[in-house]
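The chain below stands alone and is given as structure tokens, in the form predicted on its own.
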Amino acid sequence: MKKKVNIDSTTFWFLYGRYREYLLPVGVIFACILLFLFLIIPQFQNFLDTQEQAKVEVNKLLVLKSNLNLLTNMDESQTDYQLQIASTTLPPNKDFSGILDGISVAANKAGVFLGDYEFQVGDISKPSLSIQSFPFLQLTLTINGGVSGVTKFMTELYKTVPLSEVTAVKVTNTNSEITVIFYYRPFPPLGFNNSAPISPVSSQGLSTISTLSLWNNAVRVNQPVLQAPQASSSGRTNPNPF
């Protein structure tokens, strides 16, 4: 059995008198430990957090200075022209006027005459900005010409904007029918992030824009369609434009 230990006042004062010279150092050490745990360590952690936050703010400042320098030296007219070429090639909406102009230019360059055509336009409401694939307009064209005429027309059409792709061809000696899809894609939602760097158009992008500017109808050439057509509508979406 454990014996119960009783410490009366005499014993307490005896122990105090014997060890009192150690009480002050022990108290100081204990106080230092408490200060280190509850004051020094939190302050040191706050210092590290402040240093990290300062680095983040410095990086933001460098990004802002770089963006300001880029925007200040940017040729606004040149940027507008580049945007015009890109949005003409891949319109942000269903660009019926651009499509008809492009078809007319391609037909005139190929020396063929257009017959009836049929649009499949789909939902005429504003397209959703969350579309991940490339929506398109499908158009069926009748051309007064055989293999040679259709080949020339497709060659010119592939060099015509908006961006298009021939998906089906039916050729006879005098009249031919081709199915073409014209791609478009809505602009992404506008957003501004102070910490995001603004990148200029890459050299590859500039080369692509330069090539697109040489395509037929890159700067809208308003030419009448050679024959007045009739149109009807319905629609769908293609997940892969290439």
Partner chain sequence: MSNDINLVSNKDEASLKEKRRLKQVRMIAVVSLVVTALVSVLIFIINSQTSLSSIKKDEDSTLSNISYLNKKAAKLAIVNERLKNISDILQKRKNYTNAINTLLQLMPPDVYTATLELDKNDVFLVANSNSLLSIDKFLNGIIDLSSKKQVIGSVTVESLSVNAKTGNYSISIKSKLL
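Residue numbers count along the first chain shown, from 1. Everything quoted here is computed from the prediction, not taken from an experiment. For the two forms, the rigid core is made up of the largest set of C-alpha atoms that agree within 1.5 Å on superposition. First, how it differs from the form predicted together with the partner chain.
Among the listed residues (Leu64, Phe36, Ser77, Gly27), the one located at the hinge where rigid parts rotate relative to each other between the two forms is Leu64. The interdomain rotation between the two forms, with the chain split into two rigid parts and fitted on C-alpha atoms, amounts to 12°.
Structure of the form predicted together with the partner chain, please, following the form predicted on its own?
Here we give the lone chain, stripped of any partners or molecules.
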């Protein structure tokens, strides 16, 4: 059970007189402790937070400066050329004219004659970007040539843009038939994250560009570097999205 402590005024003044000289230093110590707890420690915490934030912002600034430096020093004509090569190799939509040009060039180089051929266009709706595999156009080609003609044609076709893949080969005595798919892929939506570092074309990418530029039909004649869209997306390819 708690007992009430009753201090009367005489006791109070006695104690005050007894410890009067302690009041100021003890008050100062108490005030300092309060200052430490409620002012200095939060300020220090604030300082640490600011330091952390500053570190993040400095890193962001470094990324931005590096991006700016990269973009400023980038040769735009070189990028246009790379974009044209890459977009002609993997067109953003069904590039019928490019495919026909490619087949014709490959046949000429292989020294074979092509019979009738037909596209199997399939779904003409815009392919979804979310799909992992690449959309393609399938084509069955009849070649007036034997095994050597077919292999020569396939070798040339594999060095011709747009990018294709032979999925089936059928060679008989009289004629041969191959099934080829031509890949395409729509341009991705251009969303920028300012704090993300922009990376230049890697050395592997440059090597790929260099290889692709040597392929048949890589840079089509009379095709301007920057071309405005002229026809519907299914009929003509604009390798440059700008």
